[in-house]
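A single chain comes next, written as C-alpha cells; it is the form predicted on its own.
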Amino acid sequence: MTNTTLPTDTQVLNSLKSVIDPELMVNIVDLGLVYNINIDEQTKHILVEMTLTSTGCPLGDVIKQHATEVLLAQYSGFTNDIILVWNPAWNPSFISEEGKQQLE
C-alpha cells in the first residue's frame, strides 16, 4: 500500500523495518543504524542518515538501495535520499532488544 499523505518519523522507520541487513539477518531499524529522518513537508523529500555495522562493508550498497526502494513503494509522490554517515561509529549497543532476540 503506497501512502501519499505526510508520513511520520515513527512510519518511516516502520518502512526501514524491511530492510534486512543480509549478513546479520536482522532489519537497520533494531540493528541501530538508522540515526536520523528528516522529512520536508514542502518539497515532499525524505532523508535518512544512516550508518552500516562497518565502514568497509561489502553490502552498504545493496543496503542503501533496499531502503531507497522500500520508501519510494511506500511513499508516492515523495523522492527519497539515503545518507550514509560515520559518527557516531556504530557499536553493538544501539542495538534493540528485539533485534538482539532476534540475534540469539
Second form
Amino acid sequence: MTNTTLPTDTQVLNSLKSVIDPELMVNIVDLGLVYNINIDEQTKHILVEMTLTSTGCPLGDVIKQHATEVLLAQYSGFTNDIILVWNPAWNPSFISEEGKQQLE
Amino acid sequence: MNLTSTQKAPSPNLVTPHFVLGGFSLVVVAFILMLYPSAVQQHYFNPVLLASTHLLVLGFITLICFGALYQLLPVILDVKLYSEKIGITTLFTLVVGVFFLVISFWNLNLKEVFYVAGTLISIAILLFTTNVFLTIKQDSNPSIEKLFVIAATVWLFITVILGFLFGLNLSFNFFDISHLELLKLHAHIGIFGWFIQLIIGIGSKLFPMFLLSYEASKKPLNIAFYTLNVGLLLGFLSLFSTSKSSIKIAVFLVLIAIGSFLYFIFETYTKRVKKSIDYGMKKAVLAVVILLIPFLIIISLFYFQSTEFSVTQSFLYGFALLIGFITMLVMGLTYKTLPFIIWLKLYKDYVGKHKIPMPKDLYSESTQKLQLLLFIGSLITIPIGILFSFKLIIRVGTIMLFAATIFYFLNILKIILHKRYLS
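Now show the form predicted together with its partner chain, given that the preceding structure was the form predicted on its own.
Next comes the full complex, this chain leading.
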C-alpha cells in the first residue's frame, strides 16, 4: 500500500525486508546489509546506506534497484538514493537471528 | 568512469556458449565410454581413452573453466574482463582445435591433423593467457586468489605446449626423453597446475562466499600455493634428471598443497553460517571429499607401487581426479554461475517492478537431484567393476554416467533457453 506521510526508520526498514538477496534467499535487512537510513522531511528524500556480502558481487546493482523500486512504490512523493558503502566491511555477525534461522 | 559490479559482469553471449559446448562435450565423452566400456580396463595410452580424456579435459572442463573464469574474474578482482572479443576468438579456436585433436587421437594418427589441432589449441591458450593477464593487470591489490589464477594460467600454457611437443616428438623424435614419463608429467601439470590450482584459487573465494563462512584462516592457502608450485616446478625439472629423489620431494610438496586446501575447505565448511546448502554446493563439497581418494592413491601408487596393479590404480587415480573431483565440482559450480548470468540478462531491468523468478527457478531441481544420484552411482560402480574385472558392472556404471550427463546438459539448455516470465 502506498504511504504519503513521513515514514519512520523502522517503517523503511520493514519495507526493505521485501528485498531478497537472489543467491542467499534472505532479505537484505536480516542479512545485516542495511547500515543507515536517513529520511529528510524537507526534501522528501530517503537515503539508505547499505553494503553487500562481497565487494565484487555481480548482483549488487540488482539489489540496489530492487530497494529503490520498493521505496518508490511504498512512499509516494519520496525520492530515494541507495548508496553502497564498504566500511565497516560486512561479516556474518551482522546477520539477525531471523536471518540465521532462514539460513539453517 | 567507475563501473558497478553488475556492469563489470561479461556479456552472456561470451559465457553461455562455453557452457553449452562444454556440456555437449561431456555428453559425448560419456557416450564414448558407454559404447566402449572395455577401454577403461586397458592401459591409458589407447585411442578411446586418449580421445575421450582430451575431450573431457579440454572440451568440457577447460571450456567451462574459461566461461566461468570470464564471469568470476570480475567478481574476484572487481574489474571488467579485458576483452570479450579475445574471449570469443579463444573459444572458436579452442573448439576447432579440440575437434581435430579428438579425431587425431581416435585414429591414433599424430600427423597433419594433430599438427593443425596442436597449433590451434596453442593459439587459443596464448590468447586466453593474454586476456587473463591483461585483466589481472587492471587490479593492483595483491591477493592469494590472484596468484593462483596467474599460476594456473601459466601451467595451462606449459601443459599445452608440452603436450604438443610430445605429439611432435612421436613423429620427429627431436629429444630423447621417455614418452611415458613425458605423458605423466603432461597429465600431472595439467591436472594439478591448471585445474586444481584454478579450483583452489576460485574456490578460496567462492566457498566462503556461498557458504557465508569468513572465519577460516587463509594461511593454508598460502602454504598450498607455494608447495604446489615448487612441487610442480621440481616435477618438471625431474624430467631432465635421472635421480628419483626430486620427484619424491615434488610429490610430497603437492600432497602438502592438497592437504592444506582440504583443511581450508574443512574449516570453511564447519564454520559456515549458511547451514542449508543447495544441490550445486552439495556437489561442490562432495567433490572436495572425493579429492581424498586420489590423495590417498598418490601415496599408495608412489610409495607402494605394484606393477601388477599399476594400470588399474592409474585408471582409478585418474578417474577419481578427473570424473570424481573435477567433473563433479564443475557440474556443481555450473549451477552457481550460469543461472545468474542468464537471470541478470533477462530480469535486471524488471527487479522490484514485477514479480519475477529467482535464479534457482531457471533450472529443474529434481533433474539436478536425479543427475547427482546417477553420477554418484557411476562413481561407485565403475571403480568396483574395474577392481573386480566385472564387465557388466562397468557397463551399468557407464550407462549411469551417460544418463547423468544428459540430465546435466538438459538443465544447461533449460537455463539458457529460459524465456522471460513476468507476473
